[in-house]
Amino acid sequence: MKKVLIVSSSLRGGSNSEILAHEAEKGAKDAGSDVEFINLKGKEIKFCIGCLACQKTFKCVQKDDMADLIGKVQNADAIIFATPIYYYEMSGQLKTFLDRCNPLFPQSNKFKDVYLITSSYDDAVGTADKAISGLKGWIECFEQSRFSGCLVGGGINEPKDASAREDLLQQAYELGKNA
């Protein structure tokens, strides 16, 4: 059974990116995958301090919630990241999470397919390009992995607006189903 990890990085209640991530969760479950949904809200995730001890020990020296989360990333077959777009970039929470996955770099990891779900008020073409580029840069550090798809949810701003967007909900469901 395929293991799909979904990481939602929004800290806002009624988050549009999280609504879309939950639709992807439904799709992945309907496809028969073993799905775990993680919300970064309430998690203690400190900034990477750049000591690189993890490159030798495969563990971060910092004591926070990342030790458990890194194991979940390492053992997933597919990962779906969900983020709001802030200033045309991924959320700081997601960037910090990705930076703290540094212990995975020198190790063997299962994850092959990596997806991104974004939400933003701006619906112009290119709104999520920097977030996509940032995630692709992270993926390039893992030879077995590839960027497998993205849902750019533009034109949604107020909490829970995504719930009324059947087009985006269907796209999120299909992304999860194909993960």
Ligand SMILES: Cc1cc2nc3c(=O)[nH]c(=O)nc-3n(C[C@H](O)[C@H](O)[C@H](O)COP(=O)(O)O)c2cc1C
The other form holds:
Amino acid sequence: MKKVLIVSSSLRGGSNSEILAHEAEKGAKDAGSDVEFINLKGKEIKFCIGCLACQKTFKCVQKDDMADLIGKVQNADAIIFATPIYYYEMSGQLKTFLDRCNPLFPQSNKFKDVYLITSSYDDAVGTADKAISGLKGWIECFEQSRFSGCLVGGGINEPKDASAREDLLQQAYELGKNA
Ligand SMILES: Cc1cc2nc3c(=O)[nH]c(=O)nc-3n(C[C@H](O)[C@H](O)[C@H](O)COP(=O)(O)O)c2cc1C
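Previous: the form predicted alone; requested now: the form predicted together with this ligand:
Full assembly next; the chain just shown is listed first.
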């Protein structure tokens, strides 16, 4: 069975990106995938300190929740990341999560399809471009993986705004179903 990992990075209650991520979860479950949903709220994930010890040992010198979370990335066939747009980029918490996946860089990994879901006040075309570009940079470092799609949830700002956006909920469901 295909394993789909969903990583939701917003820390606020009523998170729009998380509401969309849960729709993607429904779609992926309806498609018959084995879905795991993780939320970075309350997780201890320290910044990467750049020592590069992990390139030889395949594990981080820091002891925190990332030791468990990285195993979930390793076991996944597909990953859906969800992030609020902060200053036209991905959230700092998602970037830290990606940096802390550095122990995977020298290893062979199986996750292939990588998706992004964003939420933002701005509804303009290109609002999520820098976040997409950042994620693509990470994907380029894992040769078996590819950027497989993005849902740009624009025009949602207050908590739970996404719940009233049938268009975005539907797109998120479809993204999950195809993941
Ligand atoms: C620190 C910060 C920076 C933000 N920067 C942007 C931005 O550059 N463009 C934008 O459209 N919205 C911006 N927003 C608004 C959020 O993207 C928006 O409220 C989004 O729905 C939050 O998603 P969430 O509910 O999943 O956390 C920012 C919000 C915060 C807290």
